[in-house]
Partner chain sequence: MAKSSTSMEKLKGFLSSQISDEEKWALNSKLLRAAGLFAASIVLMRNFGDLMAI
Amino acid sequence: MGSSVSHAAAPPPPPTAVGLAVALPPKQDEKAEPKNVDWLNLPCPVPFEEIQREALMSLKPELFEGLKFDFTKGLNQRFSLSHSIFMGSMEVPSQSSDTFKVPTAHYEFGANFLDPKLMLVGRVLTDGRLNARVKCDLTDNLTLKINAQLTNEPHFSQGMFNFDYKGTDYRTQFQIGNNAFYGANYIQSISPHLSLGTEIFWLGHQRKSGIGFAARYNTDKIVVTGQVASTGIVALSYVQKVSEKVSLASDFMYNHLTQDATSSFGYDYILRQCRLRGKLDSNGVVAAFLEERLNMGVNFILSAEVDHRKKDYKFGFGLTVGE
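Just the structure block for this chain alone, the form predicted in complex with its partner chain, nothing else.
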């Protein structure tokens, strides 16, 4: 009985690179050594007022109650007009816990001029209000922004001038507003993922001033921000980008003056045909906002906000036509 035991041949040698593969760099391990940080070339941080933008985009959709219809018509490459109708209830902020809803209806006419260096946006409403925004790139790094809201009622008009300067790894902004408002903020990249900022403001007419500090840590997957202000506000937020289409966000806000603490947790699904956002609040408010693309340039909007504690139910629907 001759059992032929063949000695296991030595494993074949790895194939040598042939042809074009020689030109490719050799494969590196997944867990390569951390890249050296170039401390002199840190990325430019986000603007100070947008430090919580991911959380705001996911958790603060423009919920409304009633009917909304927006139509945007582009006249040429740079100029477009918009017509907007709203019929529904607007909430009037009140000191007591009751909510006051005022039925409103208005038509808004708008004109937009968009140039690479200059943006002009104007809106006129049937209740006599005028909103205007100007954004002008004075140089490559210096931008001027003007916001104005003019009303018929005396002492209710507002205006604000912002000068933004963008440096290599920092941004700074200076604000001048009506009622003798002066403000400034500065944000600096400390590392490729961390940026710290500070702001200061002075309200001339009320002789009030304030200072605030903010920090933002972001990687590809998460964004964590924290803000503290001398006005007694602490705001924290955490956003997790689960995939290209899905984000989860959570935020916490504490206001010492009004003795109020609120936290909310929400999701944001950005799909090809629709965008769905939903959130849950620590005050017992559940909200959802859906934008569905019915056709090229036609969007159907559904908005819902249910406040279980105050028994306040708000549902809205609308249509947006145009870009």
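Now that we've seen the form predicted in complex with its partner chain, could you pull up the form predicted alone?
The following holds one chain only.
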């Protein structure tokens, strides 16, 4: 007897795909396996003072009015000298809503020392001001920062000492400044994308204290932040990364004491040879800032700000030479 298997009918071939079914990719399983989160190895959050850094890049460009020229000359890999000339106008505070401007001009000489564990930056201006910054890595996790500004006018000089400690999934900072100022902040990663923080401060000369709380949620495409303080300030920001070169930002700020609320929308567009940033806020202020790279180490800068309500117009251009 022959085997019955040999006489069994062969199974029919599978149907041939026709039309768009040939071009479409095969359907994948909709239920993707969730990624396992190592809760004991969360990423380190950004510093508390930089919680809105992505939004500030678009909404707070370094606008100026007048002419500015910056030149930086590197003497070696660590030491460099800088020269800066500014000619423009300066706003004078007044009790009325009108804006008063006075012409001003100054020259600034600077010296920079950059090392992987030590940074020294000094600036001297012709009007008598002296600015100094020091950043020193005491250990791999502890950093000392010193900011100082000395002026000829009494009671206007300022100084601040910051001690920053960076943990595996948290950061903390302690501040000491003149006028009996003391402050501290702490920020902790709660998940791979969410971090929460708090800050406190005490200003001894004015007998004022305050406490604030902050939250930050960030992914590869969005950054959302929120801050609230006992001083009556509520600040919210949102950044959408459209692509690697384009990002949109918006923020909202409310002051409970003065009942003032402002919101703004900004953009940051990085092209091949230039970078364009701009913003529009609820007070009718429109601003734009352009950095054009003319050659290696040579950048051309255009700045413009128009306040339609106050009829205040600011335009500036500059040139930056050196890296």
